[in-house]
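Form predicted on its own, single chain, as structure tokens, below.
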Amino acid sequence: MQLSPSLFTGGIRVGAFRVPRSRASRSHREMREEINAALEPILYGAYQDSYQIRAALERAFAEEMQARHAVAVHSGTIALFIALRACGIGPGDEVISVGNSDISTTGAIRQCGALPVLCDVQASDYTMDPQLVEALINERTRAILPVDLHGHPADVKSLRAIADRRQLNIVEDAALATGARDHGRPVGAFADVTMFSFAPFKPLGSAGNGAMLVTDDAALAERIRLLVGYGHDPSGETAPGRQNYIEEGYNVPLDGLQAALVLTKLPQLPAWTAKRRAIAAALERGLAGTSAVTPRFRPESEPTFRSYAITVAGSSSQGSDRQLELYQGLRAAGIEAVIHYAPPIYDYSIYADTFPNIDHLPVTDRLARQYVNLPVTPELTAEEVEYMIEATGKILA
């Protein structure tokens, strides 16, 4: 297929916003030599080296989250799976999780078989809420899975206390929060496996898919390793130029060049993450005389912002939708406004017959119909914050 010359002008798309939800390219640009001399000796040398590079980005991503074993996966899809897979769990089991994520999350668990068990969310922060969670779990539950929904960490630590006490794990999904903390140590301290995705649009974002599961877990470490692998047997007790597997693996590593992308970009994420969080201070300074309604934190959370997630409330004078009018005015003004995540989840045509009787996730429910998400991507300038600051006033007023 050939791209018609007219849609791009030096390499930047017409018609593009003025104000995009990434601007990853621009720091591409900037970090140009740096890029292509770590892509040289995935394309020029040794198809091996490919591993090297990987193994060298998971032990500084490891360093960087202050744990101890890090693998690094294809995507946060397969990610999440192996991550429940490697925790035992399966058919019949039930895995708590929220109605305000994407489908890959509910996706993973029941591809292990087991069934997802929707647990309501805090108004202030988007995630899970701990103290709803304790009355979900009966004999069949076996894990938690709390989002990080658009980089705000949740509550990992309360749910910790629960977990230990009911003899469950924790899988945390914080795809969408590489950089943010709580209670002052990297986010998924406190879960026993933790997803990081590196596609790009999250906030250490590669050029294609790719993710990280860590852990501080050795035993857990290497039933991942074995299921991102062929399940080829780790103690090399086998004749010479044989093999011999002890399980069915999925065969899906993180590529030679996303992980050479990724490690060269690490450096960046402290500053990228400061960025990132004054963009959202000055978002939530700029709206605080209009009726969006901003995210509040615990004291001891330290987001970061995949985006930054407003809700808007009611209809307008004319009677029209508050979400999708400012959604669409925003997008007009030129500024790549976004609704994650909506509808919820059990309203997909897909998980028709697997939630049914849902009644008990009235916060998930309305906040699925007042979301708006903002671009904060550390490239932007404070013109550029100033003047959606400016547009989205005019539209709430």
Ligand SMILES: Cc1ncc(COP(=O)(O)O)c(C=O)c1O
The other form holds:
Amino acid sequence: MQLSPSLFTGGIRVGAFRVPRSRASRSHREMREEINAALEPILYGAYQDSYQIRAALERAFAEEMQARHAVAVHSGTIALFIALRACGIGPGDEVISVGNSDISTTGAIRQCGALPVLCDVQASDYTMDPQLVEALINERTRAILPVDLHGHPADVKSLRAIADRRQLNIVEDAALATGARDHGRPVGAFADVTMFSFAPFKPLGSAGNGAMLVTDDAALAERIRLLVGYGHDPSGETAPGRQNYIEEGYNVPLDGLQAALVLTKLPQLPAWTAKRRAIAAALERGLAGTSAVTPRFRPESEPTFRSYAITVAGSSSQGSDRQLELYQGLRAAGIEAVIHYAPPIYDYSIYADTFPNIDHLPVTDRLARQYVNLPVTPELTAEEVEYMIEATGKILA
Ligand SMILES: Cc1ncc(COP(=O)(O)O)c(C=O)c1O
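Beyond the form predicted on its own, can we have the form predicted in complex with this ligand?
Every component of the complex follows; first up is the chain already shown.
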């Protein structure tokens, strides 16, 4: 059977954008020999090779994140759920999170049987406002789940002080922030568990799904491993006919093919992050004279940029006409702009009963009507960045 390319792309013409959201395939082509060599033993070697490569990725990633333990998981979505379960979150508990994220964040909380309690965000970098957290804590609160939106580190050091005082766990959603640093350390340094996603559009992407859970806590790491691996008692491994299950777990490890790809790409992460930061700096400078508002960061924060999320000042309070105008104008100019994390999570129909009449998140509300994301990928050229600046300026003028 002859396979047509449209079978793989759903009929969408790939490469149609002059400035696309992702050019990972270009980097993959440059690394073709290395990548093929890493995939080889998984496809043609012994079955154990797959486990070994996953373990090698876990060790290398833990080292990169300066953490004691890392567990490779099938996706960020299931990893967040596993992290919360490993922290003991269950029915009747409350977890404080944000309303401008992926549905995976609130989904993970609810799938544990717990209730997400949403906190507003800072207009400067779009992350959880630590000043507002304390007022949301009650006797049912068990954890805080901040999100490093677009790759911007949430102020987890401030949240840590609150969490320690109130005996709460912190599960950090760093899905978009692989490579970002805060207070001189990789993101995740102040959380109990941190999740990094390897979905294809993330700063360190696989070719499918994938994620890593990182922690310094050995007991938490063990519990995560147990849940990821069927709940199988690892101590029964060597006794034939005596295997035992000490938990009803899941079977959601990262698969070996994705692990091999991510492991091969990992050494490039610092250079790619530097490139993303340089592109963001160029966009910030170039857009300074326009009506676009660019994100602002704490001095200790060293974000990475999955995309460059600007907001369009002057959007009307009822509508989002300026936002759509910029989005459509950019797309017409061949720039694959997107509008991420809008509408806010609480506007999804699935949450009509969870967050009825929610009205205490004015910044989240406003940002959702104003965000437009410009593509940032390490493969972009200086000319392409300049072209984005020019096009944005023209549309906004
Ligand atoms: C902020 C955030 N958290 C979690 C996830 C879920 O990650 P994954 O796609 O690996 O399941 C995403 C995915 O886009 C995300 O953007």
